[in-house]
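Below sits a lone chain in structure tokens, taken as the form predicted on its own.
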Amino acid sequence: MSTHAASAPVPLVADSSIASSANKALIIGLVGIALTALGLFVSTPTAVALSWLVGITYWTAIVIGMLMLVLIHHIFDASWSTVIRRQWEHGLASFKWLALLFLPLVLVSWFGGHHDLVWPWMDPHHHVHGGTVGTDILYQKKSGFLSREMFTGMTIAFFIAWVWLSARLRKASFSQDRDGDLKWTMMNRTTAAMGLPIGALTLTFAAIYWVKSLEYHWFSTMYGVWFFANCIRGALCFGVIIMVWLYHRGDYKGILNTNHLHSIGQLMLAFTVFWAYITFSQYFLIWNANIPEETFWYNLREINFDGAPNQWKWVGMTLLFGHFFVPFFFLLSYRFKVTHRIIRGIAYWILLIILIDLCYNILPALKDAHGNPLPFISLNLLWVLTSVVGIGGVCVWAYLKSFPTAKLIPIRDPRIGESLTHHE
């Protein structure tokens, strides 16, 4: 591949193809939705939500991870990483989409006929550990904190701080490549300043809220770095497939060179290490203390209560060598990660196991009378596919829309000669 970026001038990128397969990605996003919603007379309607939860913290996790990389480029003052930020740019325009798409779990909570649907939490008669929610004193201790009040409050404040940090970011770099100036650099770095604090908190208590509260008795310091992990991991594995995508069709040719690549395949490999330091020392310090009121959330995920091995324990073997182990050996070639057809191959896996993880941390909430949770391998398994591909679909869209009104890449960006000639 060149290493150098052709002589003329980048165009705004707007093609029949691109209006075509923003098309098509609307139609299958209404698909999906569609037949989660039929799951509501299928199976059960706690399924259903759980499956959606499952789907829209997946693509909001991505999204997340887009705007972080995009503060941290800005606040390092990177180069390498220029031509590749625009596409995370667009990506960003998912936002205000993605706070629609949850706005039913919001609803069902308030106006459900059970409050309880999604987060046990939200009823005080709910029936947990031979009582209920209201009479529960750890639920008590945390009820400042875990109420439908704070939850909606803190949700809608979540997606308004990051719908403003990408506003900002987008106005910015678009607005650069009309007139050159460098106050739109000095306000993306000042959005990073406060983006980064804003973002770490943001996404730290939207993973308590929204995942970890399902088993509210549970204890964990290191959940919300736990989540982070995904994020960058699941942006960095979307980067490159819309790198590779683009490159295949002559838009990068003469712009992405193999440095770029094996730039954000390290960075791949170094989150996957990342990834499995948080989560074997959360492992680790729970199985060393032995506290019941930690090491449950382990125990419903191994074994069901007569002591029988469940569908879970191997779910979390998979994660163990899918998450770190085969990402791992593979980003250590340098070959690998410079090659498109395989480093595209194992973005697809890690993008594959983020939502298995997503899935072990969220379906177990799903339990059958004996209080075991449901298997991994069923037909609520349908409904997180289907909410996966829905919400998917209108990511997507919102994607390749915003693709057309900006140029390929920051053509007036400082750093943009040095990333077009970038060598490692």
Given for the second form:
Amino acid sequence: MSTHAASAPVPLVADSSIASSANKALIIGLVGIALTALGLFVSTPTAVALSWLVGITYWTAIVIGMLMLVLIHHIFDASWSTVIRRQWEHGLASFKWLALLFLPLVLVSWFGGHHDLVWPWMDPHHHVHGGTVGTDILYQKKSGFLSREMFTGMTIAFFIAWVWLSARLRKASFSQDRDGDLKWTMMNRTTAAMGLPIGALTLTFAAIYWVKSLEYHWFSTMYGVWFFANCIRGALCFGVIIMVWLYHRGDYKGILNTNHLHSIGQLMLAFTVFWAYITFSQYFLIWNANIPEETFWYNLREINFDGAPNQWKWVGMTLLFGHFFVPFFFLLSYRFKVTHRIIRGIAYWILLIILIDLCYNILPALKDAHGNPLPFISLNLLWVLTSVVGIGGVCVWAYLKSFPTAKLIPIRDPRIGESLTHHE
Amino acid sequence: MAAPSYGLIATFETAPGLYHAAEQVRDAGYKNWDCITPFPVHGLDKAMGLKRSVVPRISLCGGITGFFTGMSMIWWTGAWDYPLIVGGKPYFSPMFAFPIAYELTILFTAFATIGGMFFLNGLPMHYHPVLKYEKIRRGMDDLFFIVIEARDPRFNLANTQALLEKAGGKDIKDLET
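Moving on from the form predicted on its own, please list the structure of the form predicted in complex with its partner chain.
Every component of the complex follows; first up is the chain already shown.
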């Protein structure tokens, strides 16, 4: 078997600073989770649960994005991304913890009160205008899909699929470091070929079950693709942050060059346009067709029933400019893409705006007595923040725990030589 | 004296030889010169001291022009020249003008990119003095050349020849215009 061991200096010691950072991340995570739990004594359980849903969806989206990028890397037999692929593989270690952290939402759906704490359609007696969920024709027609059993089974299936694909990718990649056997590359290609359709379907249905079904009357065929765009953008941003972090820590010296950042920056630009294309298309088609079953979703996010504009209108505008125009114009520049400080700043900005995008999609499900969505700027934002920090802490901990268990880059990958000398 | 000289051409047998020679020509301060290689030599632009291309800026101008052309075209046709209500929608909204504006952004960006590239490269160019050089075809096969033009302010037949020799250039020839 031919192997191509990388000739670059690779520091491989599991240093103690990583271990202490991992512990810190776990403590921050547990504090965040505890604070979110305290929220139950302050806000309504539904408000806290939906904030938790924002947090868990956010981090799951980012890790799904990492999974999809690794699969895409293998299916295209890509070369330049080999040096960063290993870090995404470490990120995949979070899936099993995300499954655990999702569990409370499933449990309250089964054992919490009328089952409608998070997803209103789970309770047939839940009041919708003009009747109840059970008597609502739109629910009856969708009830084969929208049932608690289906929801639970599907959610379990999603996490099993993601954990299983991640385990295969990690095993093949890490084993190749030791023996350099090309069969591991072949195994990764097989995983990629079957994993991409599985990943596409699971992430689409996860977005539909977890987020879109909060307003189960609504129709949008763009929804899974919208979620996918956010997944990939989040994972690319984490890729940039990790690259810059490892470079300045010294690990990536002699490994990372300007062209790696240029390439990942180009992907960030491409997916910025992709997100805008999908999100605009969804809005435009609904605006143009002007059918009440579809327009109500955007009406909720623009005006109250009395016609007065609500805060969500401005959140939508923030998304339009902050999620598209700002990153788009910044990422057009070559210099910005390859200047560490600037590209990292753009990555942090996009990660923040993805969170706002998820808030925009999830939180208007919280209604006041008149059926108007609760405002964006409210105490609920605090629980969103504690959830994101809590779940994020656990994910970062899982990443840092995995980090010392494998070499910094896949040193015996057949493409590693090309990746180390990546050029335009 | 014979016909005015276009410049000097020197032959190199290897890519590294050409690469290091290019660095020396760059450091000597020449501006009007070029390398001829049978394949792209990575990093040669840096060795030649070339800046990044300005084509992206021309593309951006094309894109912005396209966007506003699309928007104003829909506004002009639907709201100004022949106001017409379609589907209960306003005479003009950026919403339905967007697909047109988006397409024209792409189209004009492509035109500007191709046009800018042709313009900056001086294309189309049907004749170039190096084509008279009998060995030039091997520049598409297995030889590398550096051409320093006589119009370069630093050009001086003796000094430039000495520089190319020092840089490892063989077979240095004077090119006719």
